[in-house]
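Listed next as structure tokens is one chain, alone, in the form predicted alone.
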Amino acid sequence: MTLTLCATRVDDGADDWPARLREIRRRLEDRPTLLPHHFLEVVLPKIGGSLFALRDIGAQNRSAESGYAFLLPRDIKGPSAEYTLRYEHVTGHPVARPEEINEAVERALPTGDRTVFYRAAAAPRFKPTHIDTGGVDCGRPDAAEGAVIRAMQQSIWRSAADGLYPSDLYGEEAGTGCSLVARVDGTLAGFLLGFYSFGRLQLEEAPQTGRKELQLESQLLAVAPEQRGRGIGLALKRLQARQTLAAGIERISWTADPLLFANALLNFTRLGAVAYEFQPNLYPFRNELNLVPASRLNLMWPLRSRRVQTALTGAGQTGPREVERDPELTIVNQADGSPVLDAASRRVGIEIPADWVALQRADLTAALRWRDVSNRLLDRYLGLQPGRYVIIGAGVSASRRYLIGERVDDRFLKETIGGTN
């Protein structure tokens, strides 16, 4: 039977998009291949990506949805967009064919966009693979690995069921614009997963062309707790800028709770990632991490870098900088007292907790002061204006945490952020 079907985007924007998102999920019956709420209402429309609604007109009850496209970026080819359609049916309604789908959504499309259709409810194929990357055994997953990621993502962050990405993302035909695990011993010890982006051109290309160039959004990263400070994390990451760069892609970003110092030293220090841009309040779950509200730094990991290319050869300092033994740094916060506002330094130390896991789970109300006053100084420090801040590096005095600021010039960006030519 041949369905006539129109597809109508739902709009991002809108006030009611997370009611909308809750709506569609219960329609769907909150079932397993579904991508997580948080994904799809904040990192969805960052990345490009959107959501479609289709409906066959010519059924008796034309306004019924009878499934949902969800488009995540999959490629750029001269002025057009390519996507990876990830169907959801709604069950009792007529199953469309996968040609109809893909032509009701890209009528919906800029002229010249494209999409590939991939159910996700469909079982997925793996091709592992098995990379030494520092002496950890890193690659593509396999089937049985692929099922026990979403089972460690649980027991990591205590996610609800909505909160946690499906299993098939991690295989072949997914899209995803990087799949890693780690190995230890032959047992699953990380993780690693991003997906493709539209991100805008940056720095030194022009902005106001509006031209788009295809990136990396690097999007979850976790190593079994029994299993840290063993470099598995590094090793992921330093596979993911190994094979993004083989891809023609140049740079990766991701986001990161600022107040956390063993991310802040492996981001900053050993991957030589940067970050101008904070967003408070991001994303809208708590869980096991994340009791208070869920601001991060955006990080921009410019792979092409002077600076990226010295850390990810191991050259590059590797431990915090002893802020002390720093005259042109200003120390801007006493732990979540009040701060200054009004330094000019070459460079800025803001204090963070040396635990913050921990001290949320002690004292809510004081990671609630730490987490405002940190909100306050990112605010007002951070950005690529002359003046402003980037955060490149972490520190130490004695018991005491910090992000590192460095002050913005000409000098700083082509060294820090522009290419190696």
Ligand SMILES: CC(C)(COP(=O)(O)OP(=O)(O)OC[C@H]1O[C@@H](n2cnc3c(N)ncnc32)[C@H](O)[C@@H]1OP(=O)(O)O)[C@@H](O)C(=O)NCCC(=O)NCCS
Contents of the next structure:
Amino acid sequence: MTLTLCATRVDDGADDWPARLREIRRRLEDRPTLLPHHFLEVVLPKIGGSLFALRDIGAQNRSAESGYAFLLPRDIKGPSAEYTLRYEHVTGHPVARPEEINEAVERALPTGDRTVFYRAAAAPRFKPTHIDTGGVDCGRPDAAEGAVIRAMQQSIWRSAADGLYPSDLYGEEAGTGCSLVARVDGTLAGFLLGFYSFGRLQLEEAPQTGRKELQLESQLLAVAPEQRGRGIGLALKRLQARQTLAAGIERISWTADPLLFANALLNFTRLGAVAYEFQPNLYPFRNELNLVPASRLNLMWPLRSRRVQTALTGAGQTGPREVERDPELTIVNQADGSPVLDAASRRVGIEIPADWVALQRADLTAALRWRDVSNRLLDRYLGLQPGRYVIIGAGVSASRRYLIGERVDDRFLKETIGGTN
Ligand SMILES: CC(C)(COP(=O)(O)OP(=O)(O)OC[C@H]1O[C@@H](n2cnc3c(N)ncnc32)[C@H](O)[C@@H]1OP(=O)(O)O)[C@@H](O)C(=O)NCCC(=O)NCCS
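The structure above corresponds to the form predicted alone; please give the structure of the form predicted together with the named molecule next.
Starting with the chain above, the whole complex follows.
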């Protein structure tokens, strides 16, 4: 039977976007292949993906939605975009052929853009690899590991069911940009998941050309609690960098809670990432690691920059900086007290809690104050314009912990973010 399919884009800018996603999730009966709600609400539009509802306009009830196409960025071919079309069928409707679905969605896209059909419900194929990365066995997962990752995500974040990533994403055909695990004695010890994204070129090229480039948006990185502090997180990120560069992609971005000191050390000091954008209350969820509004720093990892290359070889700074020893640094807050908003020194130190996860559990009111003060400071100081600051490091002074921002000028931008070796 041939269907007359019509694809309509679901508007991610509309006020009812989150409610519409909830309604679609209900229609699809909360099946485990669905992408997490917060990913669809916030990340999908951010990475350049989209959602289409499909209807059979030849059917009696032509307004009934018979399936949904989740478009994930996959590649850029000349002026055209290519997407993985992740299809979810609504039970009870006639089943369309993949070619019909592809054609219906491609008709609704700009001319030349293509989709590659993928049905998440079918049994995914896995192609495990084992690569010795600084003494850690890392690589793509097998099917059993793919299933364990979902349980591990749940136990680390205590995420609600609609916050868990489907296991098939770690398979070979799901079109995700990067899926890696680390094993210790053959047991899963950590994992990492990233999606392709159509990123904006941030620097000089961007405003003139509006060009996009294929980047990677990393979404999950976690190490089993009993395996932390042994270099596994670092090994996973190093392998991610190597494989991403080998695939011809030069930038990886991800988000991190600005108040997590361990993550700041890993991201800025050990990996050489930088942050110049910030979103207060980015995600709608609450979970074990996010008991207060989920503000996020946008991290950028320009893999070819001298800073990142130095960090990746372990030759650069490996520990936190002593902020008191830096005469060009202004400390702009004392804990959650009143912030200094007019600093103009070469560097600023933004104090963050020594243990943010414990503080959220112990004193929610104090945690909310910390969030408020750091939101105000990040909002005031972060940016790429001259005079603004880019977070480049983590600092200490006795028991106090800091994020370190460096004032932007042309030389700094070229060397830290834009420059190549
Ligand atoms: C963040 C996380 C992935 C780190 O994994 P890990 O395997 O323990 O990290 P590593 O042992 O590779 O440490 C790498 C660097 O991170 C920093 N780091 C990691 N844990 C730290 C801690 N508890 N205190 C201070 N620094 C820490 C250090 O700079 C460390 O390098 P060093 O050991 O040479 O000083 C892990 O703690 C985790 O799963 N956390 C919960 C999930 C999460 O927050 N994910 C988001 C990541 S952006």
